[in-house]
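The chain below stands alone, shown as C-alpha cells; this is the form predicted alone.
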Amino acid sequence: MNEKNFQLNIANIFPPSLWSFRNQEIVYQDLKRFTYLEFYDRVRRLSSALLKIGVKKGDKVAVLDWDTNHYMESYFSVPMIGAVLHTVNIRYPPEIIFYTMQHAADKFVIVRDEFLPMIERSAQLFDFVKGWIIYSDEKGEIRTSLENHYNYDEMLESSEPIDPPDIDENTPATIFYTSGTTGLPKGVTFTHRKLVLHAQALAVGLSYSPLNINEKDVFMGLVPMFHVHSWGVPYLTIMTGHKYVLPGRYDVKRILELIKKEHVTFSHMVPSILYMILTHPEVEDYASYLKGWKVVIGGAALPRGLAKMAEKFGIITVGAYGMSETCPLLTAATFTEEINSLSKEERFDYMISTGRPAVLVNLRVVDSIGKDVPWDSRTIGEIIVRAPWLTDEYYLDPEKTEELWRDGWLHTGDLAVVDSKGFIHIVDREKDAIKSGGEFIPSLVLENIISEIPEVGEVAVVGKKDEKWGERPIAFITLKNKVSKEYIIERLMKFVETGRIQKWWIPDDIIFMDNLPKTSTNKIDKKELKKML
C-alpha cells in the first residue's frame, strides 16, 4: 500500500478526535464511564485479543446485545483488524437469529450472558462458530456449557493495546441482515470507506438543520446498536467529539432518568420509540429535562401528530430517511435561507418531511418508464438513488443484487412527490401502496392526517382486498382516548373540507387496537395488519 494514499478507514477516525476530545465520555447507564482516551484503550485491547484467539482478516464476529459499551468497542475493534463486524438483530426468533449466523458463517460470537440461554439449547447447530466471547454486568464468573468461551473483560485486562493496522479503505468492515418483511433476510455489506464517507455525510447534514446541533449536545442513540450501525452515529460521535450515552436495553423509565442525569440533547430512533416515551405515565415529571431535546426521526414516516404532540413538551422534532441497504443516510431535513425566512407553521411542515438529498446522494423520482417527476407536490414516482456509501449487494445473493441495481441505480422501492422547494414526500410503499379504483390512495399521507386527530395514538393504513375497486383503505389506530369510529370518519370529513385529503381516501373500517404489531426494528408491522384482513 502507498503510504501517501491516507485510507479512509475507521481507526483514522481516532487521531484527530484523540487530540481535541481526549477527556470527553462515552457512559453507559449508571454502570460505567470512560473518557474517549480510555475508549480507545479498551478498543486496542479487544483488538489485540480478538487476534490472539485466531480471529483473522476477512472472519465475520457476530455482536449479540443491547445498547452497551461493549457493542460500542466492537464497532471499532473487529473492523480495526481487517475483520467483519455482523450486528445481529436479536429481536428476530431464534430460528432466523440462527439463520443469519449461519448464512454470514459467523466464526466468532461476542455475547451478553442473557442471551446464552437461546445459544445453549441449538449449541449443536453453531458448529461453524469456533469461539463465543462472553460478557456480564455482574460480577463474578461467567457460567456456560458453550465450549471454546472466553470471558471478555478478561481478555481485555491480559491483552496490551495495539497500534491498529492502516487497513485498506475498501475492505468489507460490517454487515447485517434486512428486516425481512418479504421472505428471509438479506445480508448488506459496507466497507471502511462507505462507513467513514457516510459518517461525514451526518455531520454536515446536521450543521445545516434546524435542530443547530453544536459542541454542547449529549447524544443518546433510541436506535439499537443491530440496526443499520445506529444509523452511523457512534462513528460519527467519535469523528466529532460529542459525550455518548448507552442506554442498554431500552425501558423507557431508565431512558428518562438517563436523559436527566447526563442531560442528554439529541436522539435518534423510529416514530415508535418517541411515542412510547411521550405517552408514560411519568412522562411529565421530566417535562423540564425534554425541552429542548432535539430528535431526529428515521426508520418509518414521522406522524404529523406526533411531531405536535412532542412539539407541546418544547421538543424539536426533524424527519430523515434512508433504508438497509444504503448506510443508511439518502435525505434530511435541511433548512436553507429560503426555509428560515417562512411562518413558523410552514417551517413545522418542511421539517417533518423526508427532506433533501443528503450531500454526495445522487437522487431521482422517476415514473414507470424511468422519467424524472416534475416538482408539482402530485406526480407519484419511486426514489432511487446513487451514493458512495450504498451496499454493492445483498450477500450471495446476485438475482436479489441485479434486481436492486437495476440500470445503474439503487432502486429503494419508497413511492414519492416533490414539491415546489425540493423537499420530497414519502407517499408510500411500493408494496404497501393501495391501488383503488386505479388510483394510489397514499397511505402515509393518510395516517400523518389521521394521526392529527387529539385523541389518536399510533395509526396505520393498508389496502384490503375489493371486487369493484381493487383495493381499500383500513384504518388501525390505537386510542389516547376513547372515541367511535363515526368520530374518525367526522374529523376526517373535515379534513376533505379543507381539501387536505379526497373524499375517496376515507377508509372503509377503523380497527381499533390496544397495540399495533411492530417489526425487530420497533416499527409498525403492517404485514401483519394485511394478515389479520
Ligand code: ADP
Second form
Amino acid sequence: MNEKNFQLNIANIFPPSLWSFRNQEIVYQDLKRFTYLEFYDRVRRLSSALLKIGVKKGDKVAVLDWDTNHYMESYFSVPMIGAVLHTVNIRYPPEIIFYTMQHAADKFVIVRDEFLPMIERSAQLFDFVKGWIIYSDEKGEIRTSLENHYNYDEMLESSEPIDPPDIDENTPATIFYTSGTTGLPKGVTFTHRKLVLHAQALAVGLSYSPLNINEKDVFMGLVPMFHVHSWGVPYLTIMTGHKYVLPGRYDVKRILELIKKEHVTFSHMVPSILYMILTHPEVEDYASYLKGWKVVIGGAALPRGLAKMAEKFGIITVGAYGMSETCPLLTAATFTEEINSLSKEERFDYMISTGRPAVLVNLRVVDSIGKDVPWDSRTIGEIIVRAPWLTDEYYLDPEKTEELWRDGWLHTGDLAVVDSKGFIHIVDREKDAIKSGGEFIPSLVLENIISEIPEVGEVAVVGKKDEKWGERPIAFITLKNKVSKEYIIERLMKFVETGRIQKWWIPDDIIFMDNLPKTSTNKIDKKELKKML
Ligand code: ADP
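Return the structure block for the form predicted together with the named molecule; the form predicted alone was the one displayed.
Next comes the full complex, this chain leading.
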C-alpha cells in the first residue's frame, strides 16, 4: 500500500481523538467507567487477543450482547484487525438468530453469559463456530458446556496492546441483518471507508442541527448496538470526543437514572422508546433532568403528538431518516437561516419532518417513470439515493440486490413528498401503502394527525382488504385516557373540516389495544397488525 494514501479506516479515528480527549469517559451503567486512553488500551488488547486465538482477516466475529462496554470495544477491535463484526440481533427468535449466524458463517462469537443457555441448547448446530469468547457482569468463573471457549476479560489481561495494522479502507468492517419486515432477514455489509465517512457526515449534520450540540453534551444511545451500528453514533462519539453512556439492556427506570446521574443531554432512538420513557409511572420524578434533553428520532416517523408530549417536558426532538441498507443516515433536519427566522410553531414542523439530505447524500424523489417530483408538498414519489456509505449488496443474495440497486440508485421503497423549502416528508412505505378506490391513503400522514388527539398514545393505520374499495384503513390505537371510537371519529372530522385530511381517509374501524406489537427494533409492527386483521 502507498503509505501517503491515508486510509479511512476505523483505527485512524483514534489518534486525534486521544490527543484532545484522552480523559473523556465511556461509562457502562454504574458498573464500569473508562477514559478514552483506557478504552483504547482495552480495544488494542482485544485485537491482539483475537489474533492470538486465530481470528484471520475476513473472518466474521459475532457479538451477542446488550449495549455494554464490551460491545463498544468490539466495534473497534474486530474491524481493526481486518475481521468483520457481525452485530447479531438478539431480539430475533432463536431460530432466526441461528439463521443469521449460519448465513454469515460466523467463525468466532463474543457472547454475554445471559445468552449462553440459548446457544448451549443447540450447540451441535453451531459447527461453523471455532471459538466462543464469553463474559459476564458478575465476578467469578463463567460456567458453560460449550467447547473452545475463552474468557474475554482474562484474554484482555494476558494480551499486549497491538499497534493496529493499516487496513485498506475498502475492507469489509461490519455485517448485520435487516429486521426482516418481509421474509427472512437480509445481510448488509459496510466497509471501513463507509463507516468513517458516515461518522463524519453525522458530525457535520449535528453542526447544522437545531439541537446545538456542543462539547458539554453527554451522549447515551438508545438504538441497540446490534441495529445499524446504533446509527454509527459510537464511531461519531469517539471522533467528536463526547462522553458516552452505555445503558445495557433497555430498562426505562435505569435509563432515567442514568440521565440523572451521568447528566445525559443527547440521545437517539425510535419513537416507541421515547414513548415508553415519557409514559413511565415515575417519569415526573425525573422531569428536571429531562429538561433540555436533545433527542434525535428516526427509524420511523416522529408523530407530532409524541413531539408535543416531549415538548411539555422541555425535551427537544428532531427527526432523521435512514435504513439498515444505508448505514443509516440519509436525511435530518438541517436548519439554515431561512428556517431559523420562522415562527416557533413553523420551526416545529420542520424539526419533526424527515429533513433534508445529509452531506454527500444524493437524493431524489421520483415518480413511476423516474422523473423528479416537483417541490409542491403534494406529488408523491419514491426516494432513491446515492451516497458513499450505502451497502453494495444484500449479502450472498444477488436477486434481492438487483431489486435494491437499479440504474445506479438504491431504491428505498419509501414514498415521500417534498415541500417548497426542500424538506422531505415521508408519507408511507410502498409495502404499507393503502390503496382505496384506486387512490392512495398516506398512512403516516393519517397517523400523525391521529397522534395529535390528546387521549391517543400510540397509533398505526393499516389497510384491510375490502370488496368494494380494494382496501380500507383501520386504525389501531392505545389510549392514555379512555375515550370512545365515536369520539375519535368526531375529532378526525374536525381535521377534515380544516382540510388536513380528506373525509374518505377516516378509518372504517378503530381498534383499541393495550399495547401495539413491536418489531425486534421496537418499531410498531404493521405486518403483525395486518395478520390480526
Ligand atoms: P425495518 O424495515 O425493519 O423497519 P430499518 O430499520 O432498516 O428496518 O427501517 C428503515 C425504514 O424505516 C425506512 O425505509 C423507512 O420506511 C422507515 N423510516 C426510517 N426513518 C423514518 C422517518 N424519519 N420517517 C418515516 N419513516 C422512517
